[in-house]
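This document starts with one chain, in the form predicted on its own, laid out as structure tokens.
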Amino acid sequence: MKHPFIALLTDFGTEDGYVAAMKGRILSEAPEVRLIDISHSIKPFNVRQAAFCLNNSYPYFPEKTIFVVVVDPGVGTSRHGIVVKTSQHYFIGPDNGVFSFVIRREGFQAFRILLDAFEEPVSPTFHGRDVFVRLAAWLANGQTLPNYLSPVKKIDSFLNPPQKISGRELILEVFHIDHFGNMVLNLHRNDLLEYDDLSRMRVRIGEVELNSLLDTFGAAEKGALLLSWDSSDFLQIAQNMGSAARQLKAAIGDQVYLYL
């Protein structure tokens, strides 16, 4: 079955023709798919930042688009590159964490690439031209392409789960930080299905306690900081009008005490 779209993301930028690259190999083997950027801003090596941009997009695609995702700091290494099905799309990359939002919300089979099937040389610095999108528009013409794929089980994600201390406190951790400075926890609204009553819940970050969890930004006073769930049902830390991270000194990795 014919895939039509190939949706790209990648920390390439577009000032030194990489993308086209990518682009231009893709057109040759698949001259009728319609090619989509979601971002080539992505900072350079940030796998979170990418992971979580997929993880922001993806779901509004039509079925059968094909993702192909080049945020890779270990090309060339021993990492692999896998392609990752689920029911609704294909999602092509490096083995590094970036499909780690996919992996937690989709059912998926999992397929390492098998680097030694391609005849043609590959790059061992461009896997995105020679390797990634090659693998997509064959997908995209109706291909299966046995000979260049073997199952797994596993593949990598950073997204840990929280740490239960006890019934109602949880140690969460910023996994990521957005545009505006809201800190992104790891912590899904699905997590708190157990909990009938949230009125209570305050988070603590240093010497800072929050417990105003509102709908929207504006419901806070210009400055305020306060707790909402972002567009893809992550609890957050915000500030109306400002950055949330600036005020409070966050990075990625920080910890996060939250009590229900």
The other form holds:
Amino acid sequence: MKHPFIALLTDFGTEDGYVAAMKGRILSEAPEVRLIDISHSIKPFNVRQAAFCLNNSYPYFPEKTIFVVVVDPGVGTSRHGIVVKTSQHYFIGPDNGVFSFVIRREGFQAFRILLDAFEEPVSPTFHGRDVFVRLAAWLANGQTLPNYLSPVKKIDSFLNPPQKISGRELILEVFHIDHFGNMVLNLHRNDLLEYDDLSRMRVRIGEVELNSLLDTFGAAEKGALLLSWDSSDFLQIAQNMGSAARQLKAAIGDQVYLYL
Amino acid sequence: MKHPFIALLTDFGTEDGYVAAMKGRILSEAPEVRLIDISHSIKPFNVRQAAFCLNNSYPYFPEKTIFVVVVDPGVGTSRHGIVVKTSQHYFIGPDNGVFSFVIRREGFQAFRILLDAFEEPVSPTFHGRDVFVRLAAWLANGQTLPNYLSPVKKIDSFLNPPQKISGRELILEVFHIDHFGNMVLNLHRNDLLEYDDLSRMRVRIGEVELNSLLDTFGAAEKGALLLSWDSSDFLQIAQNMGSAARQLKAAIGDQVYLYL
Amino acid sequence: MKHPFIALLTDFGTEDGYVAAMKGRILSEAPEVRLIDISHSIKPFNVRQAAFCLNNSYPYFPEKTIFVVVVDPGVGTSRHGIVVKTSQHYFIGPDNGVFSFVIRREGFQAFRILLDAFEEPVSPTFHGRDVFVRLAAWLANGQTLPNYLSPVKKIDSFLNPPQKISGRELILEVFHIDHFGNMVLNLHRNDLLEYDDLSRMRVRIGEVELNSLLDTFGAAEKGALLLSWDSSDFLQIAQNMGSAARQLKAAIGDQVYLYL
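So the form predicted on its own is up there; where is the form predicted together with another copy of the chain?
First the chain shown before, then all remaining chains and molecules of the complex.
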């Protein structure tokens, strides 16, 4: 089988049967495919959370895995469906920024999905079932899809780089809050390669200042806030044995000042 | 393998390990079976939600898939376990209405499960693990089960048809509210085949009237309520980028008037 | 394949992609492995809930299944990772009590994981991805792991036996509350083998006394509290068609008096 794994990421929850409809259709078209659930607990319409979830996981998957992402508030509007091909993987979903990390990290080719090419009926509210997983199953079976895809140069992204005030001061934003309340900031470890010495690094959020960049949560006292690199090497504000976001009443988009 | 796929639908949540016990038992009895999670997030004891979830998904699954549904508030009482066989699939679970859609849509044979036939002990509170998945695994292995099954003519269903007041006025009910707050009504698109012209169709719920039957949510303004056919062709009240149920404070069972 | 099944149990939720990273890494290292989700809904840091979930499910899994458990509040501290080998299964995770039931029920050998043996970088906050599933995949592939493991005699357990006041009076504790609100007590059916007659057994929790040890919930009136053996044969306080824990405002650790 050309592409043995199809991984699914949606904001559907599972309780309405929409995810299962997608699974059933894949197995009907490509019975040998092995399905992997990434998540179906993305908050409804939360494209950024889905992008982050994908970023944390896709690099670990085997070559040729096909990712189908259906977090799609614009389904049925003029937003396009896309297929993104990198050297390792395929990604299929709406062109709404959900692949922002993938295209920042990987060389890629992108293709717009041509809805008119589908002979079977396409529900205007459920492209996941009627468009995206069909293409995924056909790809898995080794079909090429020239009639369904048209190359495009540019696709949507929401990733803002940190805002530089001076060489020693940046404005970051909280761009994700994870399951444990860790606040992930839009600063990657690689963004600081030009700085030799991070020993004086500190951040300020509201009235709170933090300067302890630690390797592990356990190195802080219980309940203490700390800075660390998350497991994808983004800077995060965390709390040992607690939720930093709750402690700081933080929300996505909140500004954080970084001093180097 | 005769039946390579077993799909699981429960109200157990996963955190107590009851679903995993079922998975383990299936793989112990039939190691080649491929398991598919439909959902384990059905609200506890909510047979109607499970039935709806199954309705949205089972038609897409490959021929010979076996569905095991364990939403079973009556376990241990006089309710019977059943096996339902359609031309395409097997369904195993309690006889409590959870297969209402299946038997409305498909020709079927039904069989009552004979508990006395089991030699191994059967927990009175967990037929999912000790009865239903055992039968599923044995079927998957190609066994026939004459000692365990006894044909029955009629099984339980909760599906009420819309109530007709006149040829142009029906009383519907909200019979499901999905993950996004869409309110699904007990009217299938096929129930209106006799009506040529749906252009004047409107519904009233409480003080609110709606007459915009739209193809996509995005065709309504942000926050506007609308009517549409859901992805299984039931009529639904939805809100563009929001929860219709929350906006209307709607609950399952609420009456909705339909004027044609 | 030597160990065809790897079963995963975490408190990660799925929405951040951490579980999917683990799945991807397993399939990259051992593409033939079949993954089983036990649960990713364990309450954050709730080692006891994870232990209970594992206890309810592991005995049903096929021989040679490898269980990877990542409920790991101490990751990055001095707590060790361990591999536990029983006659049937492997268990991999932190040495924090999460295998308490396994080692009470099974003969076992235990091994401490030697972090220094890993050549690839190990994230100090994510041993699930960088340590535990790697070992699982290598075991699945049939590798022996002498360099990574060092035998240990004793591993952590939190299982307290019931406290005996007299031959006829014991103090139990609520050590788990399940998805349905059933309150599981630290008394296994086998703990009472010395008592011939359980007919006068009763429990007291706060002001409430219960003396109805029933086979099924349905044998009680709707809304009534009852005693029963749970599906793993622990004593539980339940409510027919309701949540005993909510009714009794119970919490884990609450004391319950048992009179025989």
